[in-house]
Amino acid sequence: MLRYLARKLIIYLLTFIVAVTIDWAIPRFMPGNPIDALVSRIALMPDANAALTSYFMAAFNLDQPLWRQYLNFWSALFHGDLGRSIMLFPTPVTTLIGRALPYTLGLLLPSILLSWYVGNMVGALAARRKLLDNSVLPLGYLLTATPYMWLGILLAWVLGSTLGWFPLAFGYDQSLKAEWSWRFIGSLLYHWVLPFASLFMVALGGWAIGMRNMIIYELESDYANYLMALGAPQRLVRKYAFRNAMLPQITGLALQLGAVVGGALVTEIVFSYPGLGWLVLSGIQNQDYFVIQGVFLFIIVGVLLANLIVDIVYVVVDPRTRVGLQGDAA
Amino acid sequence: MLAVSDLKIHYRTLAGSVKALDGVSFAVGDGEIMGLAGESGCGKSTLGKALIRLEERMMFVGGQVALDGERLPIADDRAMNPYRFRKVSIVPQYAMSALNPTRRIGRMIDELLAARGLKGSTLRPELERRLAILGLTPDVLGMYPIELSGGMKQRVVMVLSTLLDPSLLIADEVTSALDVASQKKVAGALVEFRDRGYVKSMIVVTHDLAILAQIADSILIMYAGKLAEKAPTRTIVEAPAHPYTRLLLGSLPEVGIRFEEKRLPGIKGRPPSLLSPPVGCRFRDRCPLAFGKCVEEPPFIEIAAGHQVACWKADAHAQG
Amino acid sequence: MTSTTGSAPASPATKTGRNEILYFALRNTKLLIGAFVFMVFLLGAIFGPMLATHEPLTFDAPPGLPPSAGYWFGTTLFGQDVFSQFVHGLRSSFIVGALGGITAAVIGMFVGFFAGYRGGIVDEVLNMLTNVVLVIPTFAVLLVVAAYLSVRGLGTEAMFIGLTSWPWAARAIRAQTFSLTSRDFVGMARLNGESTLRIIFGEIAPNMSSYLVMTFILLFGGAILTAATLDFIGLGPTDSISLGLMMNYSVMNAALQLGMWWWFVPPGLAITAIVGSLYVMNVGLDEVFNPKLRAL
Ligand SMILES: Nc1ncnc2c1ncn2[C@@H]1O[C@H](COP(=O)(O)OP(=O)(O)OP(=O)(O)O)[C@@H](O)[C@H]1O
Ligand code: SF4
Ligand SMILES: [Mg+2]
């Protein structure tokens, strides 16, 4: 068990190092020398003041040897310094991320957990009832094939623009002051519904199909056959099948995280929702590379941490990892 | 006492029905261990499964099965359920993976017993006693299947399958995945369980004729969905009457070597397709003794006491 | 995603085997429906641009027109022909899907074959690499990479998508290779002293060809989806139009508020249909290749 977790930890550590290195290397080694291009462009911009230009030079430590630049990068990272935003100079990127994060988490966590739970239930039911299966399966494939942003666009168009039931944009009513009042909270929830629903639905399809297939696979497995040959009732066999089918779905949760985060980013863009996705979009539109890189690192850390949590949960629920004879379960 | 008459089981496939069991009749007496042998794909497992639980694609076409004078409703999954485990039981071909990997073995057994309306705690002492007979400590009940070796799992499955003293036990390839030492133990255990009266009759499916020679009272040879020959073990080994049996034995350097895989070196050709099996004797294409009459199907008849054969030339052989 | 890839057992490809597969393939409704939808869009991507009467990116039409005889899919807020954008975008999607899918398949096969066949330290190292790329949120990586590329073409986009999306395929192929390596015919080839490459491409790959086809199909669909997402965030090709860019332009320019559905419905619908048809085809293929699923 400890070996299992240790192996995972090593992988995550390695992943983190690789990710940080990529983050450091891309602006420096990309063809076309993006940093030079940027520096000269900023210097030419009429509203770019000298402070911005010199900050830019200093941030990249361009006057120092590469290995020093690399070490500085790490050291800044450990001090929680992700640089300063260019578009909102001199606001630190961490501040911007901190502002956007609650919105993204508020979308992500409920939609991931709920879609996982509901999807598994629907999939398990579908594996049992032919009639339900015939509708769940095509619908599930349709949903997983849908780009996140498109479902968001459709919901916004039909429920927001055409029917006018829900607001089309923003995290809360812009005429309200951001404070902890009931009106404000209500407005937050009201604006949250559509982006949440579209994220939830796209993710739901995949879980439902995965669970259905896993249960059918489990029901054909040897232990299920043996139990049925010994006259065990369906109830018991299904109970085992469901439990065992859940296990790969837990690891699946970790594997899908990255994709769902991507989905959340674009969904936010559709709804002008003030989370990380919106931040990234403005970063891209304003060529604010510190923001983009900051969000990148932030997502990496978040996904790795989430993976670690999933692993710990997995060790608790799957005895095979605890015995230590575990093969390749992840 | 098991009596099977004219049992027909087909597999439904898109290409048509695979006639895996095409009218087989035989009996297994009380206290008898009957070995069941034949090339891969001849229908041994199908026969074994048919007696306890038809899989989804298995179609009951006809025939009757009676156990201890009572007719078994093998075609009716629900009606069959009360007989399973209590009257008929199986040690499946896949015993290595027959236990739920995520449950402790003891708990799984308790849950199974409870689901059958029995109390795990009352049966626990007997369970532990029988595990001990096979050299397993009660500790295994607190373990997960992955913590046991293959042979240990096999033995646990054997004890569990026979816990309710069934009249009939089907043991499908119980030794083939084991090392020689474990094979001996498991084979010995089968006899031991019969001797102690835990099981009345047994059908032991295997490719390993050596094991059969040691433990079986009689041997039934199948070929392409039909019975070829049934006789007491000694008769099969020393005076087989069916050309197929002779080739099966003759193709082995000596009794005791396993035949397996698709082709037997001594017998040319392959068994016929069971999708549309040929009329007449199914062994005709490969039989060195085939003659004109073999286009008709030979009946499975008794040529001596307890010795049945399906071959037009069987009598001549038995004498020669 | 792995659970959608099937479990077709590898069996030596024989002539009768091929006929049989064709027989079942032509009778599998999932495969036929999926292939039909896919072909419709593929033909649209190939021939559509020839039918288009306008250039995709020129502003030569009246702005904001709903679909009409002159502009089949209507026009954008700036007076571009949506139909023309759509068919050119389709083409981009297929190109990215194919190139990205091939890149990922090649890497996945290389890593999977060698890790599974060689085992030992090669396996350890490749496995570590696979795991690292697997847990990195690839979308985030693509984000930084694309952001720093000032000129982006379809090819670069496809290549980066391929470079980040191979791990699950490598894993699946590794597992299959692993089980094949222990089979007789591979052992024979090994004893005969054939080279690793010959054994992999002569013995192992042909025996899991059905599996490789299905893996490629999923990678293809995945690449299309990822590309659409990147494009939508504004990191798509800078020199051409794509379905994701169409959605981006429409949302950025208030098509939602203005109810200009003809601008954003076709691109999303096309992506959903193409990717969905690929998934459904994959399920059908699994049934065709896997006798266990094939029987009633
Ligand atoms: N699920 C199935 N669908 C279709 N045909 C099947 C199925 N299972 C078995 N068969 C066919 O039925 C025949 C008998 O199979 P069976 O498993 O009983 O053989 P067996 O004698 O047990 O072989 P082995 O020694 O390999 O275990 C074979 O020809 C096989 O191809
Ligand atoms: S009946 Fe004829 S073909 Fe069949 S085994 Fe006897 S001799 Fe051979
Ligand atoms: Mg068998």
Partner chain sequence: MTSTTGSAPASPATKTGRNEILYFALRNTKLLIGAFVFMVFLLGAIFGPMLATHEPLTFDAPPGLPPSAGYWFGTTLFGQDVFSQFVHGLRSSFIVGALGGITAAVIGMFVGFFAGYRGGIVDEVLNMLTNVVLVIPTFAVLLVVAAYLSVRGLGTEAMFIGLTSWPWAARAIRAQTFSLTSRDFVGMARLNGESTLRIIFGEIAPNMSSYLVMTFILLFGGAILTAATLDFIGLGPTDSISLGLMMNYSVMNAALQLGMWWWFVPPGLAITAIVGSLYVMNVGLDEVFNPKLRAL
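Everything numeric here is computed off the predicted structure, so don't read it as measured data. If you superpose the two forms and keep the largest set of C-alpha atoms that fall within 1.5 Å, you have the rigid core. Residue numbers count along the first chain shown, from 1. First, how it differs from the form predicted on its own.
Taking 2 Å as the criterion, residue 306 does not count as shifted between the two forms: its C-alpha moves by less than this amount when the rigid core is aligned.
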Given for the second form:
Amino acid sequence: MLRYLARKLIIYLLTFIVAVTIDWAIPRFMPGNPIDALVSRIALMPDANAALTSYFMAAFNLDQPLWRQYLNFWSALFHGDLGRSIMLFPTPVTTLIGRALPYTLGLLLPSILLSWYVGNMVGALAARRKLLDNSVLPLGYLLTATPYMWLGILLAWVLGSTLGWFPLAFGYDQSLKAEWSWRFIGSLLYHWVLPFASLFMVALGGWAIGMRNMIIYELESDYANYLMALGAPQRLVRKYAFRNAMLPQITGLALQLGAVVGGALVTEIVFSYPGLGWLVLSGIQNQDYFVIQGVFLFIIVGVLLANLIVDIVYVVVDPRTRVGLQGDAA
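Take the protein just shown as the form predicted in complex with its partner chain and give its structure as the form predicted on its own.
Since only the chain itself is given, any partners or molecules it might have are not part of what comes next.
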């Protein structure tokens, strides 16, 4: 077990280094100079542009060679410093991420966990009920093939614009002050429904189809046929089939995390939801290197940690993996 964890940690560490390096490099491929946009917003006299540009280039270490900027980035990262935002200078990037992160987590965690649980339950029921299968299968294929952004726009048009049941944008009523009050919490939940529904529905279709197919596969396997030939109750056979079908679904959860996170960022942009997705869009529009790389750094760390947790859970729930690890140790 320790050897397995050590091997996984090495793989994740290498993945982290490569991913963070790409995260640092991509914003610098953007055309233009981010300091020019900052100076144009604050310069009062044309003669001051050159002096301000020189000052901010030095302040953000953008006047140095790329290799030195890269080393400075890692040095600051080890000290927990993600830099200061260019578009909202001199606000630290960690402050901006701290404001946006609760909104993104409030969308991601419920949508991922609930869609995975409900999808597996619905898929397991559809595998043994013909009427439910005939409705779940086409609906599941339709949902899982739908882009997050398109479904979000559709929900906003139907439930928000046409019927007027839910607000179209923002994380809460802009006339309210952000504070811990029942009115503010109610507004948060009211604005949360549509972004959550778009993430939940797309992910739900994929999990339902996957579980339905796995249950059918397990019920047609040799051990299921052998148990039925011995006269085992059908409920017992289905119980074993469900337990074995859950293992690929746990693996799929780790594989789908990146796609769901990407979908959440796009969904936040559709609804102007004040999470990490909206922050990334603002950073791209303002060529804010530090906001872009800071947000994606958090996403990289979050996805890698979630995958590591899923790997550990898989070892716990799958006895075959534990037996294999014991064999390797021997």
